[in-house]
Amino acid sequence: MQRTTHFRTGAILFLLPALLLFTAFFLYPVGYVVVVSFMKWDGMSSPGFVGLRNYSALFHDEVFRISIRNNLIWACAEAMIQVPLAILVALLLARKPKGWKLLRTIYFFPHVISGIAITMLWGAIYNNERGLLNGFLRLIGLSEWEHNWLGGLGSAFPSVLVYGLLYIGYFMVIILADISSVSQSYYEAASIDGATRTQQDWHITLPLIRGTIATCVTLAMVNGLRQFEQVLLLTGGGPANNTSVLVLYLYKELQNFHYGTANALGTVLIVLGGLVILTVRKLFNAAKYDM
């Protein structure tokens, strides 16, 4: 029993600093957001509660509505498209085929690039007059295809969104290291009883790996709902808003002095992380897995 008591405050006093640490940087800072987003307050006159009238105002805008759309749709493409792109290729290279471990430095090369520069990268190749997509169009007879691709009401959203879906190294190295661990004693047993390759990926990988693949899927989409310098370096949120996302918006709402309804979308991005989170761990049955 003494034994037993002295390992409980051992572990509280090795706890203790972390959690000390994870409530002045993560718990105060929350509960700061959620407080002034019941204010209206211009970050430098005394602030006033005006309860709920930020959270009304906001659902009441046209360019939050246009904002929330266009981060859930981020979120569920990142989900849907990326990880299982990644899935797919962590599957071939786990095979190791010929030249396996270059495919993989090349898949992954984009990560460690800054995101600024990728993203620039982009905005020359979408350019208008001088951009090598229009460019190969015009090479290939296909000039009637010519697009102002970031400036076109229902082109530049899509543009957007589609070159960060190409780039699932990321993803891609966690799924491959799961897979490693596999035993491969499974796969003997499997091969004894003829499965073939594709029958052992489907029956034995991806269910071994499925722990991993939601933690996967919880990452995309969180990183859906926080897209920011992407949409700012490409369009800054235009034409007409169509391609604002949430921390956009609250980025403007800050420049804006508008500090009460920016706390506000910060609340809602935390509300919605949580949803993210908690609908992964049920779809995916999470509670089996150290998720």
Given for the second form:
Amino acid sequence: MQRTTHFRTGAILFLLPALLLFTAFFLYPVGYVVVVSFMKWDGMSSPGFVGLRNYSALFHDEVFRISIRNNLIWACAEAMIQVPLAILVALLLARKPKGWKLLRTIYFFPHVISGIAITMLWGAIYNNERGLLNGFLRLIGLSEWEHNWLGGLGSAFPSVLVYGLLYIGYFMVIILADISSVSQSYYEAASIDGATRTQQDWHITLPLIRGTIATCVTLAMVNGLRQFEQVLLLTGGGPANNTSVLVLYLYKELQNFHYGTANALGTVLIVLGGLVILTVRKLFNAAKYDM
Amino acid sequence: MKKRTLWLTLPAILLVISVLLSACGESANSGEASEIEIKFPSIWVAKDSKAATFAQIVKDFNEQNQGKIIVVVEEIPDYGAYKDKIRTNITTGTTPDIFSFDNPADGELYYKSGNLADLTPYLDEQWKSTFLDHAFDNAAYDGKVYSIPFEFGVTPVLYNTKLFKQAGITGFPKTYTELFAAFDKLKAAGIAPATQMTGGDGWVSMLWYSQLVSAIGGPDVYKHGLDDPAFVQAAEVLKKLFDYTTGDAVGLDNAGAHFLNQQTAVLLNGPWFIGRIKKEGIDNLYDSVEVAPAPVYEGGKGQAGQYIGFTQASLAVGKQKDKKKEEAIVKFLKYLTSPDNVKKLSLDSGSLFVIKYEVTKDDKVERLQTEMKKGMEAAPYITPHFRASVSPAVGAEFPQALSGLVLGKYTPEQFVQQLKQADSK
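Let me have the form predicted in complex with its partner chain next, following on from the form predicted alone.
Now the full complex is given, and it begins with the chain already shown.
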């Protein structure tokens, strides 16, 4: 009994520095963001309290509405397209077809490269005049489909969004790792009962890796809410703010010396992040899975 | 148990490291420094046309003041990143010893922050007399001078005579009616008439808009704010100008490239672009480029030959606790802005400055720079560009509102409304 008490005191003492750092570099800044969101401040002169004015201004603001819409589309697309694709590929690779290790590396490879480099690469692909995409369309005789992909009101957002969904390696590796931890005895029993591989995946693998899928969906959705560099580098939020997302809008508001609005946007992001986590936990009944 | 021990030791190790690091920092600070170090984050580096001469000036100064003062240049070639850094520094009270800024609208906020050194006591008659008249008009705030105006920008029309000839046009059009007629000819000859852009800060199109706004509304147009009908009318013409540009104009952020590759015949830009025409332009491009003032808008309040001009770079000093350091910084500023050094910078790069210097017959002055200077001196008046005349938020919204206008999302009235809204937060 005494040993346990000693251990607890030791643990608290040892955890204290980390807790202090966490408070100084996370809790305090987040609190500060919320406080400043109620102020009108240009970042230079002294701030003034304005109550909920920053929030009401945001909710009447077209760019804010576009940004929220884009972020939600992004979060849903990642959860409903990227994660299922990752699951599918992971299930196929888990059957260990010939060359599966090489394939696994290939799928994961884009995550080793900086996101900025990949985005710039896609910027070159979409380029209106010299880009690969228009060049390819010309080559196959579809030159009437040529388009200023990142400059059109309708095409800019899908163009910015869609390529990110192709990079599934990160989630695939997590899911694949979890699949490999499922005991072989379940599959042996199922195959004795005559279950096909697909039936085994559907009735054994998927239910057993539900916790991991929930984690991936949460990560994907939060990723969708945090989008920034893809938009900043490809379109800067344009044309006519049509590709704007919350973090980019926040960044621009900081540049415009609207610190109050920027912090209100930060607070909205924190709340959205929290809501996403709660929704996913609810949907997957994930409390059971130690998420 | 082993794992647990590791878990518990980790924060302790972190703590020890952070204590050690902070101790190192302290010892470095407490060391007595006999040499004054001046930190100068600068954009006049890398590919900038002033980079080589600027580096030489700093080197010369450091040699002359060896053991006493050393200017350390922090190279930041990306202008957007530079702006972000300066703003963050000022907001957090870590203002650099010297820095430059381009927009008077930003400058005013910097002055208000209280983090800039008051340069009034150092600005004696002798130093002041080396500057052009009215150079300090926008540099004062509350009766005190917080920045030294340095580089001056004018943005006339640059046009490619070779392409004009191909389309059968002689000379640059004097009115907008003539301009559109000439643009039709260029288009018919398969040449994209003029460069436009909505990417980045929309710089080139912002300059067209500035030309149009003052050609329609006259030199005092900004006094009436965005309510002046000239802003809507200018938007209509600007929208039409987008029918005469490259297919990638919406979203384009490196507008100079098309002109340098001879894909477009007209570009609005300043003297700093002369260096790029020589270095990056296709063979003999420099010889085909001529300068002209923007056309007159028939029925508008503007006059022929009007120029868009503005202080392109001002130098400011961060507030100093140490008087000796402040004096050292001013010593360097005086050196950098001395007529001799400014002359070197100007002749090497083509850029214009607000500091007077003598040109002798032996000096090799750029042809285009001389033409720009002549045009500027002959101009009936000079107005600043749009972004320098509105709040930073309106300037930032411009490219977005413009792309909406060009793509038909906004009418010219809605375009101006978008700009007004950006200001209201």
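Residue numbers count along the first chain shown, from 1. In this text, the rigid core denotes the largest set of C-alpha atoms whose superposition between the two forms falls within 1.5 Å. Model, not experiment: these values are computed from the prediction.
Trainee: Would you say Gly10 moves between these two forms, meaning its CA shifts by 2 Å or more once the core is fitted?
Mentor: Comparing the forms between these two forms, which are aligned on their rigid core, Gly10 does shift its C-alpha by 2 Å or more.
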